[in-house]
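Only one chain is included here, represented as structure tokens and corresponding to the form predicted on its own.
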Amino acid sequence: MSISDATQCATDLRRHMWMAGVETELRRLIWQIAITGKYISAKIHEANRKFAGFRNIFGEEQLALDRTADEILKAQLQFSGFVREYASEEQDSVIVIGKGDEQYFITADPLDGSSLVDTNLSIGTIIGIHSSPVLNEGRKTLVAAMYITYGPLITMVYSAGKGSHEFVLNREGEYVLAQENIVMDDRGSIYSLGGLRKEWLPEHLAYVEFLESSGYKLRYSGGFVPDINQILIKKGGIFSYPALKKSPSGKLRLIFELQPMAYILEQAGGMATDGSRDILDIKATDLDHRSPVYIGSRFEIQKAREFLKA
């Protein structure tokens, strides 16, 4: 379904989740987080207008944006009535925001890639929705995941265990269906790689050289959300932030970034691994748990495992 067709039939987010059989409380929670993305987007645009031409002080505004996005999310979830605990990249510990009998536990990267705001590149929000405390294996606790991309269009991708679906925010402020049940190809043609080449381990370097010799095209923005979104919407490819010589655990955080994205891509037929284990099978030991990651279509992930095992 094209964006224009989706707009004409006005299949909005709430109706889509209802027709997909997503349970009532989860449906309301996903919708509320999606709407919260509109408030965060407004703050991003406000900051860009306010600080246009003042690059020397933009770093302070970047930190303020991170905190503001976190506060907006926390406040909205606190009064939702559905969330018991909130864990955020901006917080040092899990925060109890409910009364103790709420059904869901939330993980959030409120503003992933905020350092890209002043260069006008896309950034995003990543959310994991769990049915039990988050320091566990994602496959055991996640019941839904979503991310919002703030770019030329504001888009939202969500999965509640019944496929992965893309919505676009239209001029009327409604999320309308752009793609339903996204299915990734078994093999893609783009790759997106983090970390300095001189810090790569030999096995990873050999894998990258295989991709290069096979004609893969480099597509890397430096933002996790836009890079994953590109692979998902293009229906194939590989994103990797590998183990490095000085950082054997990589850079990206397991519960805030990797688990939600792994959940969404698996629901679209993709895969995510640290090189040997599926990302969703790794048990988080603390909020700062980090892991190498290879995430994308099946051929590229299986090939990465072959090279890393060697």
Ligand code: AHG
Second form
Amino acid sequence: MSISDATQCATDLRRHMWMAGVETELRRLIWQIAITGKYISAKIHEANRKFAGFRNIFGEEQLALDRTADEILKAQLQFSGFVREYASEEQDSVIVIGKGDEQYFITADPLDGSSLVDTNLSIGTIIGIHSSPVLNEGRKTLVAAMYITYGPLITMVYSAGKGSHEFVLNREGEYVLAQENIVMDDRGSIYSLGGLRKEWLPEHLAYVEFLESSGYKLRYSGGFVPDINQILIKKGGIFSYPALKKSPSGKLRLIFELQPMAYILEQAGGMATDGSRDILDIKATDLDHRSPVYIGSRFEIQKAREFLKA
Ligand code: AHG
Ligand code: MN
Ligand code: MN
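Let's compare: the form predicted on its own is above, so bring in the form predicted in complex with the ligand.
Everything in the complex follows now, all chains and molecules, and the chain you saw is the first one.
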């Protein structure tokens, strides 16, 4: 379905979730977060214009975009009436932003890949929506997850436990359905690898050599959101930020980055592991809990487990 066709049918996000039987408050919360992506995107473009030589002549402290995105998101959620606690990569602790009786607990990576802003590469926002406090196993607490990709188009992928679906923000500022119930193939043909090669452990290197001898093509931008989005939309492949010699837990954060993406990819028939356990079965011990990750289509994940067990 081309974007213009999608615009014509204008199956907007709210209607899609209503037809999918998503719970009312959760529908409103997902929609509210999706709309917040427009404000964050505007800030990215504003900052980019500043990067483009029009430095802020008033010498104001140009808030790092990460913190700006976090403030925008927190403010939107604070008054939504649906969110009890807000945990963000930009905050030191979980913040109680509700009155104490709200249904949902949010994890946010408000801006992932912000170091890429000045290169004009795509970056994103990653959100986990939980029904109970977030320091737990994702499989027990997550009820929805979503990410927004700020690229040539602004796209949003969400799952509320009934498949994973992609929307595109149109000229009128409405999210229109691009594809629903995305189902990944059993295997793909791209691999996306973080960390320095000289830092990789032998079993990871053996796995990578298997992928390379099988003809996989390298696709790595350094932005977790577009790197994962590519694997989902191409319906196959593998992303890994592995355990490294100097950092056995890898780099990526379990609750802010890995759990939401694992939830979305599992809903699309994919898998996500730390090399032995499912990402969603790992109990988050603290906000900064990091984990190695292998996430993508089934064949590549099962192969990763074999190599890492060896
Ligand atoms: P963030 O900008 O939220 O800190 O995340 C950056 C992460 C993630 O986007 C990406 O996969 C990873 O950093 C890239 O790390 P390297 O620069 O080590 O490749
Ligand atoms: Mn991040
Ligand atoms: Mn971030």
